[in-house]
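Given as structure tokens, the chain that follows is alone and in the form predicted on its own.
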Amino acid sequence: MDTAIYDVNNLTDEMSERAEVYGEEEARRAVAAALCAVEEAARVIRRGGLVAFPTETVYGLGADAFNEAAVRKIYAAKGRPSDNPMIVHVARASDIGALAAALTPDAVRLIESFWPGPLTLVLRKRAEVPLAVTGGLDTVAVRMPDDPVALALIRRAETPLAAPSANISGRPSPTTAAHVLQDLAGRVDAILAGRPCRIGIESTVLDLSEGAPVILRPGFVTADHIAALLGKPVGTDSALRARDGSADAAAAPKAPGMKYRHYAPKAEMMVLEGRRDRVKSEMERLKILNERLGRRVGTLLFEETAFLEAAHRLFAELRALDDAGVDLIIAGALGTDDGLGFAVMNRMMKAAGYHVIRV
């Protein structure tokens, strides 16, 4: 199919403020043009098509969450296993009533504090939510993105959007429109090409369906943030503590990223962990050794506590190294005592297939 590409770079909070508050004519025209593009994309959604769109975390691939045939097109476009649940995106907190059977006091407090934003809540679903969205489970994952393009699209489509990341399944998640084009051109109906994603890793997924809060996928909103708000401990799924990938084989994942190969570059990848001076030394030694064997080697080393930078750049760096045609990526581990560092390392370990070397 032909993929329509709509430029929505001007649909930002800053540009909207210039148009609405300061009355700048140029800003008004730019915002109006972007909203027209969003309306075209919303028509695609209403017709049962697929639209890729930016969020603050990564680009998503959206379809009408209540249109089972449309949702199944997402699986086909991505090559995504059918038991891998999707996140449903809403534009208003009140929209959750059409998706979830009930809200606990904890859920209400989390919504009031963290929405819109990078926190997904797993709740008991209403019967109307198709099982194709939930991977066959009786729970549904819901969030409200903090991005003007995403919110405008959902509102104009007049339906919540089932939307996993807009990439071929297993590849590094897309943080720019160019990444989406690289993977999905000709596979989806439209792409809303906005600015690069601010955060760069997917949302935190918090399971509230069993009572006690449990993190199924770490992200920008950390366990410490959630525990401080709720005044109670927050658990971590055992799959996140595994260092050999064994937990990935578990049946019926309750959140995206808990099963199957994820975030992986085309190149072989290994992660070195240990004291920073030793990591740097071993990285250089392995690079020289492999280059002598005729392999093209790329390295990836963030400052040990540069968690925000690492989150923002990780997937883009992995894709750039693939574009450079490297055969091997050698990455340095981050500290995991910080919640965001733990989230980035979750992605890095999966990307490397749990190939970790202690130095």
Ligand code: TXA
The other form holds:
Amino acid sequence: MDTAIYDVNNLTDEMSERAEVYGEEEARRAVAAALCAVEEAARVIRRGGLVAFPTETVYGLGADAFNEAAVRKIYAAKGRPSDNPMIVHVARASDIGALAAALTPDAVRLIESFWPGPLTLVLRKRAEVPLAVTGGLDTVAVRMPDDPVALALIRRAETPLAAPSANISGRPSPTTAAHVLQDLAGRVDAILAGRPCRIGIESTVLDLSEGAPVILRPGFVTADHIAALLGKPVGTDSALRARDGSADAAAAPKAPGMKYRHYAPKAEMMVLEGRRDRVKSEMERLKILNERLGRRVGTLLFEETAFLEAAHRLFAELRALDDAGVDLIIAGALGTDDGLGFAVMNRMMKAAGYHVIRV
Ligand code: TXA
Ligand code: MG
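Return one more block: the form predicted together with ligand TXA, after the form predicted on its own shown previously.
Everything in the complex follows now, all chains and molecules, and the chain you saw is the first one.
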């Protein structure tokens, strides 16, 4: 399949402001050209095709959420298990009415505070939402992304977009257009190539379908943020606390996608956990030891409390280490008391297949 690649780098809030508020001719032309590209991509969606697009979290691979045949193509393009439901992306909060059966007061408050943004809400679905989107579940996950390209695409397609992350299933999520090309060129109809994603890890998935709010996947919006807004405790899916990734019934995650091997680089990966000075020296020792055995070793150590930076760079670093052809990645753990640290470590542990060494 030929994949059309459209440059939408210039479709940013800043460029739009320069074009509209300050009337800068150059900015106006650049924004208009990008919007033309988005219009082409929207046409692809309306015809039942697949389009990869940037969001503030990671790139998504979208199809018309109400077109079952189009949605099925996503599973094929990604090599994704078909029981793994997708997030449906809307451009206006009111569009959730076409997807969710009922909005709880909690849902309304969360939408008012966090949309557009990296918070996905799981609600009872309307009958019209195809089961192909929800992996057969009677709930639907919905979010409104905070990205001008994503919003323009959804608006122009005139339909919500079912969109998982735009990677081959199991690989680190794509945070740049180059990552998307690497995985999906030749497998999808079009790629909107924009800027690197601002946040870098996927949205928080919050289940509201059974009353009490429960986090199914940690992300940029933390349990503390949500609890502070709702004035009530927020649960965390117990499977997220299981340190061994075990898939026994008690620890089976409620978000089906959380049970798969995920975010995984091709290299073997281990995470060192403990006091910083020990992590550093053990990392050096293991590196030298493994290099003596003829293995190529890459290391990954973020500043201990640089959670934003770690979220922003984690997936890109894993891909870069793969591209460099290392056999072993040795990473240092971050603290998990901070909600964003917890979200980053959730990805890092999965990438490492829960291979943790206490030092
Ligand atoms: O930031 C994001 O959320 C990105 C961008 C593209 O929006 N999307 C994303 O989609 O990460 P995906 O498909 O890679 O992950 C969706 C997660 C999976 O863990 C899936 O199991 C869960 O959300 N999920 C989706 N619908 C669900 C539902 N009805 N009930 C429970 N979990 C659901
Ligand atoms: Mg994904």
